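First comes one chain, alone, set out as structure tokens in the form predicted on its own.
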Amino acid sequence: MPDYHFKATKTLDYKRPDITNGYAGQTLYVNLSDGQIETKPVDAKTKKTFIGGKGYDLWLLWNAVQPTTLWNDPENALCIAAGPLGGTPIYPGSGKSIVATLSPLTGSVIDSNVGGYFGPYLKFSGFDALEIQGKTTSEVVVFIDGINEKVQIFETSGLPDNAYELSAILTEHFAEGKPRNVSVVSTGPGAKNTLLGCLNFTWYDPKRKRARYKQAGRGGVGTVFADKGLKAIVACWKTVTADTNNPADKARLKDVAKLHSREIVELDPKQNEMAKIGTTHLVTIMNDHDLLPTHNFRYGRHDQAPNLGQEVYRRLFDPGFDGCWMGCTVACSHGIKDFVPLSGPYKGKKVFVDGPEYETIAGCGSNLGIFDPHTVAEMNFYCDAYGLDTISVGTGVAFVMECFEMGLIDTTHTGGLDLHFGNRDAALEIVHQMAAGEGFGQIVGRGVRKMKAIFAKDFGADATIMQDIGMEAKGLEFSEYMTKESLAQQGGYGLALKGPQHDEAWLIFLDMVHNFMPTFEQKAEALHWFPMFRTWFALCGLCKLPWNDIIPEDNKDTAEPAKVMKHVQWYADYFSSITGIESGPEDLINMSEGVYNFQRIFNLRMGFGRREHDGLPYRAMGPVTETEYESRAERYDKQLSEIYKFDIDEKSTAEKLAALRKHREQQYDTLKDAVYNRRGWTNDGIPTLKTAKRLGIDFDDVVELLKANGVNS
């Protein structure tokens, strides 16, 4: 056990407030350049606005930073939230915490959406949303009691860099022989040698005996933590109960959430089995339908697929209870025992890994061309272990395997990497170099868009092409989902606020498998609705899973499938019987679409949220290279000949490939326009005074803002 050492330099002492209908009523403020810690109270307006979760950090950040704030700032903040229904043990999902801060890979604001026990320990300790800013060069441990009504900032030293070992630490420090009481978020070294870090967020799980993970991923926010100083962030409570959230009507609520938990515990063994395999299943699913990134994107299947699909990693994954909050019914966290790495400081020493779900099994497995599903998981434990995003690594290590496959850059760049498709040792050495701020990792560990211009710079590179295959939008990389042949995914990943992520409108099934939306018009208000349902979780601090991932039996023969209408219902029932806000399910898209144009504008505040802003690598829309095109003829000769009416005989590939590429960039062009009149934005991508006005954002600094981007009406 390292010798590790803990000195408080500023304790507050508070008095807990009631949970009141879902809420605290109050925010807590640390500012770790001067040590200050105190509360602020919540005001009407903000809750009625804001409604919580993702639209209180969004709040809290925007009157935090400047135009001219820089994500490395003393004044930028990383603000944290639950949500009203967030800590509900007997709901499926309620257990999410919502990250939000200037990102170091775009510029501009990012939110992460985890799970673990930290977003509802920290609510129930009195707290609606945590924000802190400032900077110190000490490492320091910031520590919520809410058992014993305290917030105190401990300067650290001896502590492990590596998470693993630091959560084990630290939960075995502020137990008091109580490890279930206890959540811990943290990062590892690689966020601090990266933009790429991510925070873990822990639970303690009794059967394993051991603190286990989610991970807010995205964007670099645990870059910024790291960049504070912030060695951890823990948060103490005891007992939740369906009554720890106080709400507004008991009875209904538990009826609502015993429909849901009992449809869960039924369908799920026959639809996905989320309880046993996770989003594993996912993988198989999206090889059948082309859908599964292979080869940095280039494709969407693979013969080998199966080898990284569910069941392996049935076999895989330890059985047993697996819910990453309290009581969740879907309970899809889970995770291998006693698997043993081959490389790197855990070589040959048996370890645990939480995971790996979907999006890492595609990103660091088949978009690579890796198909052993155990350098998947040695390249999911390794990036926990570090801080690193698995989603920004694999869509970053593939760009990197492209183009060095393509003579781009060489071994003389890669400091002797050989790094083709499929190297699985290669691939887990860029990983340990990313953590340790050394050699090539250190410029991969710079994401896809920094790379793309040090490539161009340095190596010599074609900016051009790295253009075309290089999968970042906003300067964020994308999460595991082909899109070339749906257009409204195209559209669900470049209108995304943040960037490229599913979490705001996964629509390729809808579009490309059952063909429910064939107009631009429908495309557009799937580009609004779905957007604006997905965000209401982040603002209650809810997990989408059991909203779509397990559905009612009969929900094939309802007017909106896609919706899973029942459930929608049910969600507007547990938001009234918490809050006491009597809503229906257009309520529930109205909150949304307030702070969803709010962080369109803070977008624009920072100098993005235009139209230029919202473009895709051509690669998220169609074939870069002749192979690309070639290994799919006969459906692109069709379109050709069928939807663009170009005549195609006697044409060479490269021509057909130039064609196909002016209609579809002219396709995703016009559903701009459909999305952007459809949200109430100019033709430029911002809102307008109107929109901003009937959504009651219209303060005076965004009027301000709007004006002075040329926006009067």
The other form holds:
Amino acid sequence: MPDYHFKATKTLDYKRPDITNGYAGQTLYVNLSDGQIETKPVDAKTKKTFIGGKGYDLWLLWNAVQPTTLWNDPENALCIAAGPLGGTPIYPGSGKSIVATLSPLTGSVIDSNVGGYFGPYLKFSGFDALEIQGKTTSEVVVFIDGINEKVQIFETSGLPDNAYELSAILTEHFAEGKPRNVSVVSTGPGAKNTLLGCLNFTWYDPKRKRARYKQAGRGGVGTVFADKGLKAIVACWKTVTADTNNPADKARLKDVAKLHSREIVELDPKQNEMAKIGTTHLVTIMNDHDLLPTHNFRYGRHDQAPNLGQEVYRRLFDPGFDGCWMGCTVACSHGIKDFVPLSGPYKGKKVFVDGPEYETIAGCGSNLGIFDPHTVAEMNFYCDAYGLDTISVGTGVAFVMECFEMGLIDTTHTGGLDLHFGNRDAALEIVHQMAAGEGFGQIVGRGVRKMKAIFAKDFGADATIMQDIGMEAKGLEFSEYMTKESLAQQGGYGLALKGPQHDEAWLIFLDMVHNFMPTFEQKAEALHWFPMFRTWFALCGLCKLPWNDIIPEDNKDTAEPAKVMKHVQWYADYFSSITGIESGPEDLINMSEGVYNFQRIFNLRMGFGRREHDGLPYRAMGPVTETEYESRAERYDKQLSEIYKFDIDEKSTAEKLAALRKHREQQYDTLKDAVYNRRGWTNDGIPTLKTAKRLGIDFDDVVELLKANGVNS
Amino acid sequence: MIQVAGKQIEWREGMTVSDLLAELKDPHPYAVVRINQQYVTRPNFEHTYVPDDSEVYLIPMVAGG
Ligand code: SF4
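Now that the form predicted on its own has been shown, please provide the structure of the form predicted in complex with the partner chain.
Every chain and every other molecule in the complex is listed next, the one we just looked at coming first.
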């Protein structure tokens, strides 16, 4: 055990408000520059417009920053919130925290949602949201002690850097014998030394007697945290029951919670067995449909993919209850016990790996041409411990591997690393270098967008081809699905507010496999409804998995099976029963629409909320190279001749490649028109004044901003 | 005998997933089924045999992400 020290430098004693219908009614503000700690009331208009969770985060952030604020300026705020439904232990998936800040990767707003106990403990301690501004050169721990009604800032020394040990030590330190009362948010050295930092949020696993964690991965939220001088934020709370949220109608809450919970217990074993294998079933399903990214998104299928599939992880996962929030019957957050890494500081030691989930398997496995589950688990372990986002790491390393194979970079640039696809040792070495801020890993850690600029400027690499194969949009690395054959999912990624993350819309199967939305208008409708409904989960502090990953048996006979309306109605009842605000399915969509549009306008304020920022690298739309085309020539030839009426006779692959590209780029552009129109935006992708008014977000500064950008009606 | 969606279906030699779905007369466009613990996806329905005594689960819709 390291010899560590804590010195309290600031303390706020406060009177904890009662939670009323899911709300504490105030937020907590901490400024690390001057040690200011204060509570701020939430007014009725804020509550009505922004609902909670991500909505509250965005409002706090909007008021904290200026259009010129950079991610590492002291005024950038790191905001974390639960939502009004967050912390309900009887309804599955009700423990999410939502983090928002200005991203070092995109320069604009990033939001990331995460399991673990922190958000609910923060709220039950008396705060709907936490806003941290300022920065310090010392290492500090912010401690929110809801039991003793105290918020403290501690200067610390001697604590380990990596989240794996740090989480365990801080849990023990603050637990006073009750580790389940503690949730720790921390990052690791990788967050300090790269722009891809993630945050680890803990939950205590009493059976395994250890602090487990889930990650708020996307967009460098951990990097902002580390840059502020934060070592950790710790929340402490006691017993949680269905009463803790003080629901408006407890009987109604219990009824709907029981329905959903029981259905999961009954149907998950008959469906995807997430309680046993998490999301790993997706690996082979995606592979069979040519949707699993391999070799930097070149292809969607590989013969060795089953090595990373559910049958392998079924054997590797340690059996037991793995809910990242109390009472979640999906319980999909699995881990590997007694794992022994082959590299790095834990080489030869037994550790517990939290994961892997599908995204990590695809990102740190197949997309790197690595089909070895041990390497994926080791990448997973070190990324978490170092505070690195496995998705951005996977997509970033895939990019450099392809650059290496194309000869755009070589060993003189990589410090001698042979970065051919499939080189497991090299992939792990880059992760260790990222954590140390050394060698080539230090460049990879700046993300794909910055790498493209560095490779072009310093190494003379071809910028045009890198633009096509560098899988980022808005500066954020793609998450791990192939979109070449699904125009709707191209929109799901390209039109997503924060960049290409699938949490707004995952339409690949509906579009490509089921062909449920053949027209542009249908795609646009889906790109309206799904992002809105998914946003609602982030407003309320919920996990989306119980909505559509376990599905009622009669769902297939409903009018719109993709929406799983029976569950949407349950969510409306759930919201009504906690908050006392009677709501139906349409109301949930309306709640989200205001916040969604506000976030788009926030992007505009930060300089990137227009049509030109919704572009995609061509690899997301179609084959970049002749080899890619030829690997699926039958498919592409057929499309060219049958759909686009292009005469393919005696045409070279290069000519066909160019013709296909022209059509696909045009299609994506047409899709943008349709989606902007459906969302009530101008043709340049900006919400109209009318839309802002309809949604009640026409604040003075919003109107001013829209007018300054030429939007007058 | 095969167990599928609460029903018992007579097994026959050479029966594929496609044959089984046709026999069920369920028009839903299934993309994935699970035979015991093994996932089978639509591109493989026609050439995957269903073993006797197996339990088949019709996976309603892959929601993913
Ligand atoms: S479904 Fe899985 S990720 Fe979601 S809350 Fe439950 S355990 Fe956590």
